[in-house]
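Single chain ahead, by itself, as structure tokens, in the form predicted on its own.
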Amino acid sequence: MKKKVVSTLLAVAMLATVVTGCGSSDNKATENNDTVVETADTTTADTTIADTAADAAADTAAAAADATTTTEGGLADKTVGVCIYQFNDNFMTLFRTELENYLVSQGFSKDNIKIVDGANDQATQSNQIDNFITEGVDVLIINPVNSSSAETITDKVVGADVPLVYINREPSADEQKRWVDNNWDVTYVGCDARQSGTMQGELIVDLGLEKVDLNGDGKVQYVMVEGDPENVDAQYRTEFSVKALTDAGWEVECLVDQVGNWDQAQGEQIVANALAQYGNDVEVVFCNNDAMALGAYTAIQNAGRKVNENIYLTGVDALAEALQLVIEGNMTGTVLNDHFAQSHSAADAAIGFANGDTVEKYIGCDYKKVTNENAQEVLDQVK
């Protein structure tokens, strides 16, 4: 008998104590043709993030113990192709490693899991998708180089009768509506980037305007370091981090807004140039991810500035290196982008498709603000 897979079960179990539990935001539910995945209130989590690490380990161990049963259902003979937009990405490295480990624990043969590097080139990734279809994989998991290519990718994969799980880079609402309208075996697993942007802004707002307005002119001057401008996560993090400040009634002034392509070296160069041009007028540096924030921190150091004293710095992902900076007081805060919950949910969706089960068209998870107060707990989880 096929084992019924509930795609959000693991994410809920993992995040009940740390983030909130898997689920989409109210806005996302509306965009996806009333397909609703409930989101818990991120402020009500009473237990520690460290507990979640233990829960995750226990869940994975249980899954491994259950692998024999799952394998009898045929997963050992199933093949899965995984397309990652770029291996040279800190967060996606954590994601793909955990994804593979969890798929194996669930009963897939490691030999039947093939993960390829798109090298941040859509043409390369498109060829890789073609190859997977030709090889006859049972399910595809795709982290698209360009979210705008989702319609073409979907048509190609659905046309080949292969189930498809998008991860991390969210296709448009119109594209997701097509999946619902046509009842295609396609889903998206990821977090709502608007939430992460809002939380970045809240990390600054929580400090108070008097503290952040270092030059006392009644407004906040900031530098924005963006990821890939075509990526919806970059767009939303850029927009909503600043919106959190204006929603709080703060006046803002953008000094620099440049694309760093998620890259640490580019982040360092952008912030170094901004500090050289604007000097002490730079009060806040927003980075769309932690890799660029790490570069920004180096530039801040080299400029003789001190984070949390005469400049503020935030990122997203909660990479171990960034968390250490938060603990040391050298980074104002970051936002946890839970690769455990997302990779496990993506695997569960793939398993559901492989077993012929019904899988929701949108599977979301929540972010969590990380400050000096909880950074050690998060580091204990992710390291």
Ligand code: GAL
The other form holds:
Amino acid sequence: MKKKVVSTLLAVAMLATVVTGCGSSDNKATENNDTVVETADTTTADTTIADTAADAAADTAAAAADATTTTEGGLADKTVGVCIYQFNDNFMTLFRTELENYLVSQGFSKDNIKIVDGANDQATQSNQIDNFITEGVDVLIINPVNSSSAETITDKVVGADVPLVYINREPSADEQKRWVDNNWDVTYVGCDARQSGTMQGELIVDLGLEKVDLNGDGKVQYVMVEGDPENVDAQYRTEFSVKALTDAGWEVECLVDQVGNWDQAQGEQIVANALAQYGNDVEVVFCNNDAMALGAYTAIQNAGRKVNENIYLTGVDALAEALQLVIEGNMTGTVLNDHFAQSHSAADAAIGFANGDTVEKYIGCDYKKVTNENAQEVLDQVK
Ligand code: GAL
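Right, and the form predicted together with beta-D-galactopyranose (GAL) of this protein, after the form predicted on its own?
The next block holds the full complex; its first chain is the one shown before.
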């Protein structure tokens, strides 16, 4: 008897989480709308993708040749401190590896580039920033653990007269306004996550409602697996992927919306639970990144479902493993999050600061939609 009450309570609690998840995401979406400064222009995106691997390698080689002439008495002696929110993140690993390679190609000495792991803990990262300041680095590149700590970080770094390049986790509009108002040597490099969300939604819309509405009830039932909310990418990708469907006139129903923290194992768990609870009613699984989509794919396989036949799955980042799944037809699509363009822009901004140049306060880049049609091409570029 007691056992039954407990399990009923558990079931109610589970349902409450799920319902709250979908609901809170909608609320978040509304809040976000208030802070939207400009809408991502997805129409130009396909034609304006920045360099990926092949180009990047050529750039890096050309830059290395250039570096000798442009950096005499310059970059080889400069020191750069790089704070990554956590090393245990697939996308940020690609990012930091390319960042280091590109900085070296530009004339930095490898010994003068120090990259540290914030281990997803703001206190740890704040200590690392203090240490870099004490050591007297010439420029800092920071991927904050908590975007909400940006104001404190900026005050500390600007106070120490060190130029600062934020990457990947965009500080608030208010915070960015302070850099402009005070003309501080601070900038942000990143892509507009609204664009990636829209593209994810378009990957589904492009299939046509008839195909996606597998249970034929006139609406699309979906599961949303969100990244760590400390990165605004998670909120925007959640909001704009669904918006692409409703903008196309489709009715949608959120079955589950939960945070998987960009993590493959958490993505797998969330989708396994969702499939156990909702079974064939799950028509689309949106994951805010590919790592979680890889986990989702495992859960889908274990549930005996087949992507593109009786369920659809999308992610973001274009990790090599995800591109392979898209090629095989085991993922519906993904969106290239161009770590080459972003790491090069971040390095260029750091170099600009180190050389005393004026650097823009916001440096953007474009995402690219990846389907079965172009996945091989993108894989050849990124690997
Ligand atoms: C996102 C990326 C995720 C994760 C996150 C970390 O842009 O898509 O995979 O790396 O950044 O903040």
